[in-house]
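The data below hold one chain only, encoded as structure tokens and taken in the form predicted alone.
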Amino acid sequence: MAHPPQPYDLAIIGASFAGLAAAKTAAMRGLKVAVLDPKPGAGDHVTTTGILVQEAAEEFDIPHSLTRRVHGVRLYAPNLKHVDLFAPGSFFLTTEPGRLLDWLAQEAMRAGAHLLWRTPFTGAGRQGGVFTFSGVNISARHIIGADGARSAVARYFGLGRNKRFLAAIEAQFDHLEGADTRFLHCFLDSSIAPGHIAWVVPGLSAFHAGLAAAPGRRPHLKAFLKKSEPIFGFAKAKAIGHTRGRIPCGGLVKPWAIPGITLIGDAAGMASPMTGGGIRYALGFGRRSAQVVADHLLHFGPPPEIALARVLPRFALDHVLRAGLNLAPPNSLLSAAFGTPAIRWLARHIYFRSRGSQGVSLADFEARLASLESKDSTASAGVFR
């Protein structure tokens, strides 16, 4: 005789970071909570670099050994010219991605959650407003599709998809000598990241050189080693991975919710239409897709498709921004703007948002920096934990 399902509150697809946080964050406010993961970890396969914008970490508490604090950016333009970047306050948080997820994992178990890895979601039926799912024997009243950009819970449900994507390619190496790394290292030209940026990032363990391409566009990876190598000296470092990727950059889909199924994270199209940007989303929308969810489940609130509605993010800005840099404007063109007063407005803007509007000089900055360190006697040289 079968078994009847287990039974679960929630089931979350994908052991993502929005899906994590949202497993979290149920567990802590009592939902029975499953998360479904075809991985054998949370760490495993893991694409993206791991740049925590500092909204991000003020919205979840991350420790501070799985992180690199990184104040600036330094943007350089096609013919190599470059201008150094900062706002009072503000920083970026630098990780090994899969080190994050899993210790995210362990949170969520810790919190309660049952976690199956090597468990793909294959589809679910649903009856007396309960799923069960096909392939595992489980049911559960609600489902979160955090399977990222390429959703199965969005596809097999008829949810809204992702249809416009950056193209992304990455490698990481254990070292490069001539990498400040007080610094995002980001480049425009439009013949190697046309639409987009390439970069080079500190990481906590390794550094990551990679760059973008807008939809229907190629990022050219040999071609940015190449013309950067006398900055960085990519000949004499080891390459220790290599990764590809696609980055939604349509915005929020439509819709991202049905009753009894919410999508977050990249499976929503919660990363910025410009910067491709999402983990701040995953993690906030993560946890607020599941203090509502537990709010409907327990204590008669609303449906989350309503109570999220007014929270969305809307990337207005984003967009407009996003169909400009489509045009890949010529190189001559952006090495000449880039000078401006304008270009430097709009790019401290884009990196500190609303913080960028009081910029200082990299002296002030540095002196600022020699105060702190002399408060602290960890810190090291060059390297801002």
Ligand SMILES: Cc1cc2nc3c(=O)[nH]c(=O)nc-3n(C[C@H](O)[C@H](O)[C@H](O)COP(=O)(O)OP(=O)(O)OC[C@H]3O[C@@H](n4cnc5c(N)ncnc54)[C@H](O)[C@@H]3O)c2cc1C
Second form
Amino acid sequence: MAHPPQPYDLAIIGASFAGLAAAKTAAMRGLKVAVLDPKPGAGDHVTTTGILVQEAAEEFDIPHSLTRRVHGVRLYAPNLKHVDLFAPGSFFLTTEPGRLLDWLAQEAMRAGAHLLWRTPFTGAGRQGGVFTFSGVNISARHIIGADGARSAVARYFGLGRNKRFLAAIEAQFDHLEGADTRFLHCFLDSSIAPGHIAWVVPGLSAFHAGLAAAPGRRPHLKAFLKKSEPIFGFAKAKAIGHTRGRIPCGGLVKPWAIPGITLIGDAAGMASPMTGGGIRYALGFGRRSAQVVADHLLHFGPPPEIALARVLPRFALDHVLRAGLNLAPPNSLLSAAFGTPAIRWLARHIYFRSRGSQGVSLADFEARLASLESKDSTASAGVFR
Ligand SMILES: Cc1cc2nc3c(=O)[nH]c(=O)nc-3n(C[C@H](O)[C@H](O)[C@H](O)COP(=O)(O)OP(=O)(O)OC[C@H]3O[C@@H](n4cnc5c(N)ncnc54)[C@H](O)[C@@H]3O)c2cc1C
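I would like to compare: after the form predicted alone, may I see the structure of the form predicted in complex with the named molecule?
Complete assembly follows, chain above in first position.
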């Protein structure tokens, strides 16, 4: 005799940043939660560099041991001249994304969510306000689609789908002798990374060397590694991994929610069209969507498609900047414009938002960083005051 499906309040599709953040909050707020993902575990098949912008670091408590604090950005012109950008008190957190996702999964489980690995979403029928899933014997009253840029939930239920993507590719190395770990190294080069940037990022236990290209263009990883070999010395390092992925850059999909189904994270197009950064939005809207769904299901709160509409990211300036970047200006123009105050202002705005670097010289910055190295790094928060 067939068993009746196991009833959940909420089924979350996708166990990455958005889905796991949502699972923890929903379970803590009293919902019975199942999370479905085809991966064997949270930290497997990860396709992100894992940089957290400062806003994410401030909004979420992430274990110190899973992060490295990086204060500056070294921005290179196509001719490899560079400027160092920083802002007092500003930083990025680089992470080991697989371990960070494993930790998020532990947190969700500790809160009471059931994580169903090796379980893809393949479809669901709906009857009387309850979804019954194909291929797995569960039912749920609400679905959160957190299944990434090419969401199966969006496709299956006819919600909005991402149409424009940055193509990204990355290699990881065990150690790069030439990499100054105080900086995210970012490269402008329209022939190698047309319409975006290339990067070398000091993570926790690996260095990430990657790049992305605007819609319809190709990123050239080999050419980038060759060009920046004299700076970083890839030839002497061991390559320990390789990833590629697509980053939505067309903004929020429409519709991103219908009664009973809510898309979040990359599935909803919640990544910056300009930088491609999406982890902050995935974590933030993961948590917020779960609060709203819990309120709706347990306390007659407004439906998520209404409650969340007020707080969605709009990316207005990012869309303008993305349109400019899509033109992939020739390298000669980029190199000529590179040292001008306007470009520096723009770069500083993109990397550090409104936080300026007035009053602190680079020499001062470096001296303070050097003094930090001999101290406990947990004391770094107040260093620029
Ligand atoms: C190379 C690269 C580097 C990046 N670097 C950064 C960075 O440094 N900082 C930053 O902020 N952003 C970065 N991004 C973007 C960032 O990774 C994403 O915005 C973020 O991962 C989105 O999280 P998410 O949870 O919405 O989706 P994802 O992380 O894409 O996770 C989707 C999950 O859904 C699961 N899934 C897929 N299909 C199904 C299905 N049918 N059923 C069930 N589950 C399914 C997948 O297995 C996966 O676990 C990068 C992206 C790429 C490609």
